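Single chain ahead, by itself, as structure tokens, in the form predicted alone.
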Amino acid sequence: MKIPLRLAKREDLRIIGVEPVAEAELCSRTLELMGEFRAFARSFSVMLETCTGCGACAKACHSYLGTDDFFNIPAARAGLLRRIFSRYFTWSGRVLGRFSGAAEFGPGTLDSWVDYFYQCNACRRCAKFCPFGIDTGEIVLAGRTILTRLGRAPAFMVNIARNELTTGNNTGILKPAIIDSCSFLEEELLEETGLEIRIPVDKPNTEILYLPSSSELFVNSDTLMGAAKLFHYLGVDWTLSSTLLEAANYGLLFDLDVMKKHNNRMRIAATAVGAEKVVMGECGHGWRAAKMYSEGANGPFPFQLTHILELVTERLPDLNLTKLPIRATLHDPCNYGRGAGLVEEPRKIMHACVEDFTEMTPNRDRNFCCGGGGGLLMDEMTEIRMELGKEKSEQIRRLLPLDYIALPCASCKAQFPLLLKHYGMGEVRTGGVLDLVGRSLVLNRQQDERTSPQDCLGG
């Protein structure tokens, strides 16, 4: 299925180093940086020579289950690349060609490569249905990191990767409207909670440096301000930095170059206010990032980083949280729940602070997708990912009557509203776990005398 997906310009690839190749070497360049992935990673070559075809993994996809096209079956996903790898890199290809299921570099391969690459959301899930622990999604990054290096990568990715590595935030916010956004909210905590409850930035010689997601000084507010009353409530110092208010990390989707950039200011943002401890804020990607790929990249931490929601699941006995009369569910983000680990203190911080916590099924580390992960936020692909967002309605509805659906994830918190609207389900809340933090969080008497679900979810 041909997408919709809008290329960046020639001009905008070289803001972010990719100088795009030329038609007559694309052929020749391809194939160079195939090698370049096959001596960096011994996996990338394994998983391509070792898939049998066996299809265990049509029905773990909800790529497949929601667009009923061959090609977004990991295997056949995959093997547009595979068949290329083969034919150029492994003796029964380059002995027998298209007998050995083998195929030749052509004029609609990379085509090919950017129409399904990008109908994949690098969820990893079916991983964990072939018998041979294939990472197709793994398959699906490298070659979109090809894509990039021979000049096809989205625009949308272009212009967000442009923002991190010159402002260190996706949506390209500079320090004044950062202050003049948290100046704000703060007036908000106040009018709600009666006390003067700061969100600092740049501040020196502080413990902690907070690392949210930009979107949360905007159409997030609540993660944020929920952040901010957790932090006041146990009285440690921290701060957000003006040079890296971002959690996410595009680069991981699409130029491993940009990931290690950006990755990289973190250290730098820590170091400049002192901070003994970096929280990354939710961000599925993001934290996987930073947690699996950090040291790698840039070598070892100089600070302790956690998770905003291992930090709530440790300082729980300190907390007087009233739980919400409320009936919510936990969407897993896929990079939590299969990238990273983080399964199990999202469930004790639901339980910690609603009445009802119902789970979906399946669950944790076979949780389906949203179908808005993987860096396919942008407008031209919306339709497309109501179709890859179909299992994940399907698992929501067999909940209702829902009040509520936590997300602890960016790209998961702006695919939610737009998938539940098109399934019919516009009237469930979504949020994030540390809004309910928030929420729950008894800082005054007018917070602990809420009871309906309109008024502990802000109406």
The other form holds:
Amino acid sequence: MKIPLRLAKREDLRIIGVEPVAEAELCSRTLELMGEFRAFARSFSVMLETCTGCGACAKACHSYLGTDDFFNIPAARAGLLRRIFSRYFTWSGRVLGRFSGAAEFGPGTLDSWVDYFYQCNACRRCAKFCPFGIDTGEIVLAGRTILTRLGRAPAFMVNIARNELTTGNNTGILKPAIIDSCSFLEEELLEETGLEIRIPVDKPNTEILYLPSSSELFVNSDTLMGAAKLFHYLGVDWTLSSTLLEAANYGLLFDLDVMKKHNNRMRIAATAVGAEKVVMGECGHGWRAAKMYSEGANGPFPFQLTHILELVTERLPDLNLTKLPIRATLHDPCNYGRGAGLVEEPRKIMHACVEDFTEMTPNRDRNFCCGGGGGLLMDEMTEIRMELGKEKSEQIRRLLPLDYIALPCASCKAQFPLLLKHYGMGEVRTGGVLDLVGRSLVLNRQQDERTSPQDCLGG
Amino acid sequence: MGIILGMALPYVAFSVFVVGTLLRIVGWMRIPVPFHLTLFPVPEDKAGSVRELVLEFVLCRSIYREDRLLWLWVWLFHVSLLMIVCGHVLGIYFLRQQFTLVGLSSETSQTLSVLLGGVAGAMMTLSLGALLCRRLFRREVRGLSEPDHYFELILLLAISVTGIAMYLPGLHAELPEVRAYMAGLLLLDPVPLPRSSPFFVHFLLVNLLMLYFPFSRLLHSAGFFVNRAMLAEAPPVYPTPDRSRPRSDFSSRKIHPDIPCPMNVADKEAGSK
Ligand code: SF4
Ligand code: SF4
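So that was the form predicted alone. Now I'd like the form predicted in complex with the partner chain, please.
What follows is the whole complex; the chain from before opens it.
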């Protein structure tokens, strides 16, 4: 199936350091890049060469289940790359050709990669069910990096990468606007709690550098306010940084060089504010990129690194939390459950914050992706994202009635409201786990006059 | 002809099998793993990881979770394969007297050996047949199948069928003759092939399998370990301990000096930290 993905223009690609390849050189350059990637990462050849085509991964992939398109079967998706790889890089493919599933590079090759590598959320669920642990998400990310180097990358991602590289956040806001938004949120906090709760920016000599998703300044601000309340309550010395106001790292999703460059900013920003500890906010792939890729991308990382939900869990005994009278569930972001092992922490917090916590099935490391992962949040992909989220919507439907779905990931937060509306469950509220912490934290005065779920979820 | 097939081919096939497989594995292992690809949850310690790996290898738990029927056939096939390989070594070396070692009588050992071999052979043929049917009739799997997928299954089927054929009266291969022949091969003093047509075909096919193995998807047996070892790696700890070695040259690689990053100056400072 062709997807309506808008690709970046040449000028824009140059801004992130990509020189698009001329039509005539596409084939040779593709093969060159594949060769480079093969020598770069073991996973590439091992995963491509080990697949037996057993099909066990088919039913594991929400993308295939939702679209019913053969090439969205993980092994078939990877197969689009595998057949070219076989033809030019394996003994059998070179000698036996078609017989061993090899195919020549052709005019449609790259188009098929674009179409199917961008219908994958890189959720890694397939790797859980493949007998060899073949992670098609990993192959897809490799394929996307190769496509980007050839000059084919989504306009949406290139734009975000440009913002990350120039301003240090996805939205592209600069320091004055950051300070503005933070004081606005401080006012909100004052109004709500009657307390002077600060959201410091670039405060020197601070212990903790906090990296939220930049979207929290505008749309998911309850998450950031939850963090601010928490730090206030615990008396933590923390700050945001105008150099890096972002947990996300889109480079991971389409260009490893951008990933490396943006990842390095964590050191720069932490050094700039003199922090000992970097705490990451609610962002799925961002946490995976930070935790799992920092060392590989830029060498030894000389700071402590932890996730805000780990920090909350550690301090749970110190927190005075009232349980909110709501029925809530937790969606495990793929990059937490499978990608970074952040699984029990959000649960412990949920149990402490809500009266009726219920699990969806499957959950934890077997959870289905919501369809918003892997950087597929561009508008033009909305319709396809709804198909990708079909499995998730059915999981949610089985839990109705439900007041709240906790989504500790900025991509999930963008996808869920659309998904729920699309499948007729628009009445269910969504937001972060920190949002709940912020609401159930008893700061100074009793906040317990609230009795209905609407009250405690803020209208 | 007989000399080439009976005396030269086995050596060639076996060398290709061993050297080719090793080369493929070494080829993989020489490539760095630039990032932690840990697929969570992972056990806390090395012993736990090894236990997980062994359990997965022995029981194929991932398939069991998703597709019980596939698991059944896959598992049956691999177990029968193991039985048959062991059975060949023991049965031929001891001329079916291997069970006398555990105190059974000569006749019982003979019968038991024949019986076990027969059962394993039947299991293998049956499971291969089922896997072939699955490839042919399941929409998804059929789409994923290339000609060589069928070729591999049919080759294995042919080997197991010719193996079973030797149970039939008249097609019987004389075990002492086979033993003498194998001994000749192993002692680098080859003697002519035994005169039994199923044995001849069976033996040729096995040689073909060995020749083909390193280039085929059957190498998944090695890929299993290489791949799973990456997924089972312990996650990194921060701050990074001093003793850690660079994972690859990516961490020190200079990239795109022209990426417009106003932070470039600060970049250098942090780099020298
Ligand atoms: S489960 Fe693994 S081996 Fe089987 S088809 Fe999928 S990727 Fe290939
Ligand atoms: S990573 Fe997720 S979306 Fe991509 S192929 Fe695997 S299961 Fe499907």
